[in-house]
Each structure stands twice: as structure tokens, then as C-alpha cells.
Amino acid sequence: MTYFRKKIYATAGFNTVSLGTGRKEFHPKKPRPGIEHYIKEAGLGSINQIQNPENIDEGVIGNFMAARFCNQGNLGGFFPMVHPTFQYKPCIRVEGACDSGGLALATAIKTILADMADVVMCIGVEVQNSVKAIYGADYLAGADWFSGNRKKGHVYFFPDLFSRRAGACYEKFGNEKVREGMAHWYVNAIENARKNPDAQEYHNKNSDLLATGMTSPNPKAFCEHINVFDCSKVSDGGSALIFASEEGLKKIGVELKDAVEVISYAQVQDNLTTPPPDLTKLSTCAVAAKRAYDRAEIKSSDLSVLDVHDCFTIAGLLAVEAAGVAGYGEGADFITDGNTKSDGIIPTNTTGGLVGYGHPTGASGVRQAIDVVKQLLGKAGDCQVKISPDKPFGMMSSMGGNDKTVVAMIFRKE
């Protein structure tokens, strides 16, 4: 029995640079492209891989703080920018945090399954490199309680919510360990990254990565349990994905061979105003991929491929244990003993992740399901992994805020 009244499949997904530190070409103190060229360019990208753009019905744009970052609202009024036929077609702009990518995708999938439309594009977008790290350090707490929380918060205060993550899980499962695996998941990134010229971590030439994710926490200039590469990149770009039934696939011209089926997925909410019950546990994300595994009736253990919210390292180790794909206090070991790389028992992250590729927040969920359908097409380039044929499924979690809003969304190759 499938969980969706009709078939829905996605294609021709594209990601644009992720520009930031670490890209040769990004210079601070030089000009560099608005918002509105993210949104044309992840959009013509993916238009270029089908037959029929005038037959696309309408547009989901992800996006978290244009509105800070940008002085920028109305973003859905740049879809008709994209393409001529757009001109007075439907989109809407949608927002969660660092989830806002996942809530286009989910958007996108009930306006079809509505019968409002038989193609719908998502785009996610986000450019933050427009202020000091600073100000959008501030900036990107509105994804918590900022009411709340903000004024008793640390002046790095999303990197602070998840070093005391960090914090709770050395006491709870020894520092050497978790640091250990961290480190890992630092390796594992930023070679995955080397191999995307997409990669905000693309040009990274560190000869020892291991050393680097080793480095101990400096409180005085940081947090007290996580350094700077243990965070996600400051990152500008964007990303789009078709969406469409199967009538949808005929009217933009593509074969089934060149989409993939979307089985399953989970939209999860939890209270903004609550602490985490458990810092030690990514709990929504939990809940999202159970939810996810059981409408799709697969496990876990039937994916060939993973794409996690790693924010922060110690995301990414939380985060395959939210998926199941580790037990509970088992991520770092099993980070370290290589399961999640590529050429591991689940790959994960395969083009770099938030670590590696980049964190423009609005594309992060569209990024994730992009390189998650590209990877069960066989079309990732040199980041490819091996998709066994009795496990043509892949799964994407993405996550906003501190665990409080979660998209988990399963892909099968036809």
C-alpha cells in the first residue's frame, strides 16, 4: 500500500556554488551576487534539463532570512524572473528555519497531490554573506525562541545551543569518544567536498583534516565545546528541483529513467518555546524518520544512501542516530569506523553536507534532496556511490532551529 493517492517523482535538480570563506573566488570585501541571481541561475539550471518549461504550474521558494540578510521580501515575486512563461503563474515563498529547503519540497509535493498542479519547481535560496559573522550570528537565532532565549543566549548563539549538545554527549559517552567522531565527520565532509566543484570546501588543501577536527575548543575566542570546523559554512547560493506527477513527467518531456519516485515523507514540528527533552538525542528528527520508514514500509538498514542536517558535527553524529542507522550513543564509533563514508555501509553526505558544500539555510533541504536524487539516478559525478539494486532507496532529513523543525523525505529509483 503506498502513502500517496498518486505517484510523484522529482528531476533535473541543480545546485549552484556555494560561495563563502574558503571558495577562490569569494573576496569580502568585493561585490557579489544578490539574491535574485541565485534564484534565476538554480532555477535556469534546472530547466535546462527539461523539454517543456512553460508547462510548469507554479513555484515553492525556500527561504529563511532574506528579509535581515538581504532587506529583501516578496521573494516568490522573482519567479517570473526565472523563465517568460512564469509571468503571472502562482508561487509562494515558505519559511523554517534552517528547514525552510525542506518545507519547499513538502509544499511542492501537497499542491500536487491536491491536483493544483502537475509540475511544481522549488527553489531555495539564501545569501548571508552580506554581514559580519556577528550580526548574522544574531540573525540566525530567530530560528529559536528569540523572545526567549536570545538575551541569556551566547553571542555565537546557534554554535552555543550545540556545543552544549556536544558537552552533554562527552559527559554521557566519554569526550575522547564523541571528539573522535566528530573529527571523522569532519574528514568525511570535507573529502566528499574535494570531490564536488560545487563545494564551499572545494579548494581545501589541508594535508592532515584529521588534526584540524582534533583541534581542542577555545571558550575565550568560541564555545566551550566545539571549534570553528566544527561548524557549517556562512554560505551564499541556491538550488532547485522539479516536482511532478506522472502526467507532469509527460508535459515537461522527461522519461521515468531520468526521475525518481518519492515514496514517503514526514513534515515534524516541535514546540519552539520547550528546551530539547534530551541533549544528547536529535528527538523530532527521530520521530520524522520513523514516520518516513513506516509510511515508505521500509527500514532503515534498506537505504544506499543518507543525507543528514549537519549544522555541526555533532549534528551529523546525532543525526545518524536520529535516522537509525546507528544506535543510540553508537554515532561516533560508528562515524569512525568509516560507515558513513562512501564507500561505507551507508553512505552519507556524499557531496559534503552543510560542513563540506556549504549552509545557504533556505537551499540546505533542497540541496539535500538534489544530491539524494542524483545519487540514485547514478548521475553525481565523482561523488557517486554504489546503489545496490535491492536498495534503490535514499532518504534526506533536514532539520531548522534546534531540532524543532524536520522534513524526512525516502526517494526509490524506479
Given for the second form:
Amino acid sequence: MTYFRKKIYATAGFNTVSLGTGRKEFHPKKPRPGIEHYIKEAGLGSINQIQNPENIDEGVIGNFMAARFCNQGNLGGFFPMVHPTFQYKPCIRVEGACDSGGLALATAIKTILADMADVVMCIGVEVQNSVKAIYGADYLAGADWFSGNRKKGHVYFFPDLFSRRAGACYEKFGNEKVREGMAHWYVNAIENARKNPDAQEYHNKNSDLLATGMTSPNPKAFCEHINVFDCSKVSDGGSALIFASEEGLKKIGVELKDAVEVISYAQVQDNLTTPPPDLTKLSTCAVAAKRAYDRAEIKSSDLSVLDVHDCFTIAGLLAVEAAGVAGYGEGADFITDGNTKSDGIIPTNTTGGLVGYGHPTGASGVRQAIDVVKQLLGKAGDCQVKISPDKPFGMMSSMGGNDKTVVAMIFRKE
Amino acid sequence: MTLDERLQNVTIIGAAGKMGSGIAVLVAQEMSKLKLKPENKDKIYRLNLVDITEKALDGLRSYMKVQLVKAAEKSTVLLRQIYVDRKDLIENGEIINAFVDDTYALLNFTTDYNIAKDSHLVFEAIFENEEIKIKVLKQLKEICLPDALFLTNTSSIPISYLDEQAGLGGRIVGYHFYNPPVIQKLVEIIYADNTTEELKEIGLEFGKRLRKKLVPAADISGFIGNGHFSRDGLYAMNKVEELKDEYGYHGALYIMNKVSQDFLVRPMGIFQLIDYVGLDVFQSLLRVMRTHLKLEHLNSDQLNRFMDKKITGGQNPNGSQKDGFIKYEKNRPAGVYNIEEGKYRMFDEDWRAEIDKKLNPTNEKFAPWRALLMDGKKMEKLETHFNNLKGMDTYGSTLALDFLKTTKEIGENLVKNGVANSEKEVNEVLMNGFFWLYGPIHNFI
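The block above covers the form predicted on its own; next, return the form predicted in complex with its partner chain.
Whole complex next, starting from this chain.
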């Protein structure tokens, strides 16, 4: 592969529990850990898997809205908390709404490619349970063009944007088919989350997931075309992943067999002030996926595992189309037929995704990369899927806003 | 005069009480939504909240703020539409705060009944004591406009009797909310013999706007809800008298409370429910029914002995449960009172395990009320549960089936005696007002 000027590896991923409704230990009125806790827990979880943490050169922290959810800025200042040797090392916080984690990955890689560092720790983090969802909806609306769109938007701003996408898909491809595809996405998300002890839906005991997924929308209380089960969770959590050059891996004492190579990524930005060109497509995600494939010189059919940004079930459905594993308009049937299940053609969101694991917004992109890396390393525990030797590739695609900011990244296990 | 017109000036008497404060939250929101319509922007709206002490009104002020915020948070979809032209209000939080402020601005808090003089609609929600209710209604008749309409929240006093005693000429209707009014869907609506057609219509329309389930009950003391609850509670108390020799008062109370909660799958045991309502309220309910129905057996010495000891149940001003038949720690049952010993016997003593074993020797696990609440197959599961009870032949199952049978008979008698139009209405009241999973008139036995 020739896309990068030198080899980049990812290793030592760690996800905290995604805390929020659904977890037994979660109680909305009891005190909970703050954002600094998650940065530290995730960072230490990663450090514990390497030999020489003092050789980590830099930190990148991906976070979306700590300034509003936690009244906290200057997040780089929490990096030295993770390990004493991080004191006075560079750290930068990056933000791109729900793709903040994806941007953190890209930033870490660019730093290494620029020869400014050999090892970069990438941490994604978000704490959102500090306010009720009705107020959090306003904070999250900052992922769209706030001054242009918030006033005319819905109470639940983002759910409504994706509800409109669902509505457009119902109209174009048939209500029943799409609705069923979304419900099956939900079922797969929860079934996978039940295998992942860190997932917010790990404790879900519902015996009829499909019926729950098919719950009729209630526009008076929520959105016109989606129900609350179509939504990802309100979550607190953190994820940390280390990127290193070949030399960097040696410095931190990680063997090549415990690392996965990053062979390409694409970071794509759409104009926040313009409406999506087609509600039935994630056009920006599609551009990102295509560029990532082209740069890696692989096709979607070469993937053994995929992790997409299912902030809503309809987003999951459109994301598998954008990733090219299902054709346009065919996502619903593709999912309903079981192709995205762990034993399907392309195991997707194998640890629960945003619907099942949870969606600590700024952490999600990092979490997605970690879970793909773990799958390729064969370290995904009960969530492990088959990685065939002729298809040693995995891709994550993380999205910010309404298909505005996207990072798609492809990994290969040598 | 239309309901919209009447809602321009409303008074709630007893507004700081448990029921009055909840009614105040509901009425305030409806008035505020009217005021916020563009065509009403120049009209004056006032909701007068009257109670007897300034201290009570201070409590009401805090309660209103908290509840109005909660209510606004739940109706933000609608509020965003209402405030669509307010360019300065963008976020949900800003819209919620604006609605709370706009609603709060309509409220007058006072101890002076004379404020009701301009009201077209008056809610009466004072303590369930007929002498005081009549006195207050008489006073209001003098103070209020001659066409003012009265909605009384009495839970047991016949409306025709109040009408006649206060001389309201049919301008009164029974409008019985359930506790807490903000949450409970049920309102029993009771017409006096002379209730005017206009008031009947106003009552029905207002109920619809509040999205309450209105169930008509005949004007017979206790109506449907308390007609059932009073007899259900008395059955349990009488049963305690039967069982006390063998298990002590505390053991007998514990048995009946547990059987009603666990074996009958109710949200709380019968004695916990009486504690929640208040022993004083329950006693007063029995007194009213005894007097109006001329049924001497609607009385309980046991209850009177608790009241003599000033053990009243009910809630503290902060909402926590006061001790009654049961002792509460962190709002959870922790012991039961033995009236003879004059003390609470705590659950962590040995007696409890022995009784549990006697009630349920095979330690059968019953699905609790909460687990079945949202279960789509709850009726099938309840049927299986009661069939299991029938097959068990244990001490607990026998007590439970007797209780179930009695409860059913009480419900059937309410229909037979004309209190309820049909079995369906009895079931609706118990399921919506008391959160039962099933109505008392069922086919389980």
C-alpha cells in the first residue's frame, strides 16, 4: 500500500462502560463520574496494554460539547492527569460534532505522518447525562447550523432531522420495508450489545426486540417517523486508542502482532449551511467511503467487519448503503435478511453500535476504530466475528451532524 | 358563557393541599395556553390560589414552580409551536422557562377568599369534612358572581347534599381527581340532581382538554373509587381482627398487606395504600359514607385506635411518607405497628420469616406489579398467576383468593346498587385511579 508515506499502526484500544439509561448502575439522580474521570479511565486502560507509556509523544482529545454539558473547556489540560510522564507534552482537543472522535483519529495520524511524533494517544470522550434529554437536544443541535436552523427545528432537533430522512425513505422505497429494516437494525444492535459488557444495552432483557423496534412513532411526544428505540443513547463514556509508526510501536514495547495497520482514511467536510442534497442518501459518508476504498485500493467486498455511525437506525441503514456494502435503496432488505449480523455477509456494528453500545458523542469515532481493531486482532471477546485471511480488512465510518463531517478509516491485519 | 371565557378567571380553594396543588398545576397550564393564543393577548387571565396560611402558600409557590417546569418539559413539542413567533426564544430551555414565567404571571396567591369575586369557575379542594365544605361553599356563593360554577373535589360527600346545603341551585358538580392529579388520568364526574346542563358540558369539555379519563359515577356517597376502596380496606381490617390472636396485630397487618400486594399483584399493599391516603382521610371517608348511606358497619375500631394515638399516615411537606399502619424508612416499609403493644415491630425480626414461610411454604416467586405494568401479555400472565394460586392450596393462596373474591363482590355491588353504570366503569376507576393491573370485576375466579 502506498497511500501513506510511512506505516501507521493502531493498538491498545480501550473503551469504558457507556453509562446511561439501560445500565443497572445508572441512576439519573445519583452523582456520576465527570469528564476527567472518563479521560483518565480510558487513557489508563490503553496504557495498561503497552510497556512504555513514557514514550507516548502527544495526546489528541476528541470531544463535542463539554463546554455546554459540563461547563468545561481546555480539555487538553486533562491529558497530563492520565500519566505523570504526560506532563508538558503536547495535547490538542479537536471538535467535529459527533465525528469529533473521527477527527481525533485523523489528527493523531497526521501528526505521525508529519514526523512530529512517533506515538500519539487518541482519546474520545463525552459526558451527556448532566442534563435531561430535552435540554441536551439543544446542545446537540450545535452539530447543525444553529443560527440558521435551530429556531425552526423540532424539540428533539436531531431525531427529527433523521425522522425526515426515514420519512423520505418510506416514501421512496416503501414504508413497510424500510420500517422493518430499521427494526431489524435495532434487533441486531441489542443482540450484539448483549455480548459486550461495556455496552449500555448489555443488561437489556427484552424478549421481543422486533416488536419493540416496530413500535409506532408518536409525533405528539416525539417524532413523526421514528420511535425512541430508533435512537442511539444519551451516554457518558470514553475511549482511547494509540497510533504509532513502526518505530513508535517498538518504543512503547508493542509487538507487530498486537497492532493493526491503518491503510487509508478519508476526512470529508460538507457545508453546514446547506441542506442535504438527497434525504434518502448519506452523500458525504459515501464520498468518504469511496475515497477510503480508493486510497486503500480495496473494494467494499474485501471487508470482514464494518462499524458505521448509527446515531439512528435509519442512519445505520443509509450508512451501509453509503459504505457500498448494500446498493442504493437496498439497505433495508439487506439488513432484514440478516446480512449485517455477526454471522452475515458483512458483520456490522458487532459490539452494539451507537444504538446498542451507546453514543458518548465525542468518543464514538474512537470507539468504532477500537472495535474494528479488536476484531482484526481477534480480541473482540464474545463479539468476535470471523476474519478470513483473504479479507483482512475492516472499516469504520464516523459522522458528525446531518452527514456533514465524516471520517472513514480502513484497517488491515497483516 | 364558554369554557374559554370562564377560564379567564378561576379560583381554587384549598390550593396548597395535596389535591388542590395538583389541580392548580393543571388549570394553570390550560389558562396559560389560552392566554398565549394571539387573539387573547390583550385579555387578562387570573388563577387565584387560596389557602388558609401564608406558610402553606409558600409551599405552594415552590411546588408550582417545580411542577410547571416538569409539565413544560413534557409538552415542549406543543410549546415550540405556541412560541413560534418569539424570535428570541430558540432553545427548548428558553421556551420552557418562558412558559413557566408566563404561567406563573397568571397566579394570585392569597389567604383571602374574597379574591374569588370575579371568578367564573371555582374549584373546591379543601379537607374532606362536610361541615367545613358546606360553610366554605356558602361563603363562596355570597362572594362569587351569580353565574359562577363550582367543581368540588369531594371524594365521598353526595353532591346533591352539598348543593342543597350551600344553596347553589345546581351550580355544582363533583369533579373527583385522583392523587396526584398531575399524574393520575382518572377524574370521577358526579352530577347532583340539579346540576345544570351548562356545567355538565363544561365539566366534560374541561376533562377532555386535560386529557383525563372521565368516568361518571352516581351521586351516592363514596362514588365508585372510594365506594370500593373503603370496603376493600375494611375487609382487610376486619380480617386483621380475625388473625390477630394467632399472629399478633403486627403479624396480621403484615399478612393482609403482603397478600394484597404480592399475591394480588397490586402496586402497594392495602395498608400501605391507606397510609398513603392518610388514616385520617380514610376515617373521615368512612364517617361520611356511614352517615349518608346509613350503614353502621362502615367503621373500624382498629382505625379509630390508631387515630387516638395520633398515628395518621399521609405525607410530610417534603413528600416523604409518614408512619401509619406501617413504619417507613427511606419511604419503604420497614415494620408494622402492633396496636396492643403500642410499638412498631420491625421487619428484621424473626417473626417475619416465620409468617413468610407460613404464607408461601414453597417460596413461589410472583411477578411483581411493576414487572407486569408494561407487559403486553399481562392479562395472560395474570390469568396464569391466579390459576397457580388456585392450585396451590397454601395459607397465603387461600387468603388471597378470599380477598380476590371479596374485592370482586364489592365491585359487583357497586353496579347492583347503581353507583356505577356498568362493570366496565368500576374496572376503569380501579385501573386508572388506583393503578391496578386488572379491574376488580374479572374472570380470574
